[in-house]
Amino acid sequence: MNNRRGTRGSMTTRLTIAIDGPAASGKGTLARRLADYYHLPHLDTGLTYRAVGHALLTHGLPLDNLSAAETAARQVNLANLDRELLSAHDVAEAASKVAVYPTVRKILVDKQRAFAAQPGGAVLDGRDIGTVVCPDADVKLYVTASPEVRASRRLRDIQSRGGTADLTEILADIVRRDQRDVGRTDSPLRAASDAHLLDTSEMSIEAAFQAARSIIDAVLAKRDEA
């Protein structure tokens, strides 16, 4: 039986996992678990973006006012990143709007290194972790799961924090979200050569989570035979 959860707090080597993937493939909750399980610190990336589109919001700022961008870009303090308030759709949209600017972008990557540069490693999801942030990482996952998947489980996630939407209007929201994300110069999505995809259209996180873990204790044996 493998013991890594009740040893890893005293484990001296470093462990940096990177997921990516797109909106709602479920490398978010996955990310966490992971976490959990490996005793690491944890970064949904995505929401450095999304606290930027928020600060030009609630500002009353244009989006497409770079300067202000890179400023709330620099004032992000990743230790007060609130899940919930950052979870709003217009906050999504304004995020996926501001992440194409390439100065903002590397404002915000070089907090993500710095947060990656933990002793003991860390846990890293988003869309360009494994290819731009992380590209070193011990371990990357690229999940994925169809727009049409991906789709319900928004809609169910809206549903469970009282809400109510349609499902063809996320669909389409999520086609269009992939559309800036792969399409965009700096920094697209897309797996890194060396990713291990893990494709969750099929599979429940409990499934999802049991594959990445059997996917990092291979590499975490590996390392200890060496």
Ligand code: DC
The other form holds:
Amino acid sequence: MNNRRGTRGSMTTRLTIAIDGPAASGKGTLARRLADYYHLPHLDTGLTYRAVGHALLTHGLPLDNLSAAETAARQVNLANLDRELLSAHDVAEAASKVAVYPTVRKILVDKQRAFAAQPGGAVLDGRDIGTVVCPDADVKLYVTASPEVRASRRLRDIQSRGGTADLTEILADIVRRDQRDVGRTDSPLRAASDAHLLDTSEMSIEAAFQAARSIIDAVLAKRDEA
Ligand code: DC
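Having seen the form predicted on its own, I'd like the form predicted together with ligand DC now, please.
So here's everything in the complex, that chain up top.
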């Protein structure tokens, strides 16, 4: 293997990595590190739902205005997703509300699949990547951690950026979003049957990265042998 993605003959092989998990599980950080390591483009699909929620909030439209949500979904430009702008708490809430609509999901999933179809492959993270968006991904990871650990991480993250927040409120918020993500009818959050589970409750980011890397490298090694 002369490249982190493996080779077959002289051709670098395609690699698609699907990462799913609940809010604040660390899947985004892991996805970015893996994309960097394997030299792959990365899409945080949560940002696409956030962009729709943000558009409705900005125009003062109710979050159950389906046709406005569909229009906003059509206008989502993957090359222009502003993580900072979309990171607000009310945008996250709005995203999980508009994400229940199958027609909104279909519009966004089509864009996500087009991203995943790039020649070298890609890393995508979200809630339904391994189950719906990229069911044929080469590697599927389901990243999770207990709600308490996720709430503490989120609090530390807010504090590190100079903000303040209440741990109990963050925990309640995480549990509420989990319920909405797991409970919706279309594409609920769940691990694909062939996903590798990574419970990061007691793992550092570095340990989670190393664990994910050994799973992916094992898949690549097997593929190189074939
Ligand atoms: O990952 P995130 O917190 O940015 O996601 C925001 C919301 O978007 C999440 O509560 C549910 C929705 N989402 C989804 O339904 N499917 C995805 N693939 C990604 C996010």
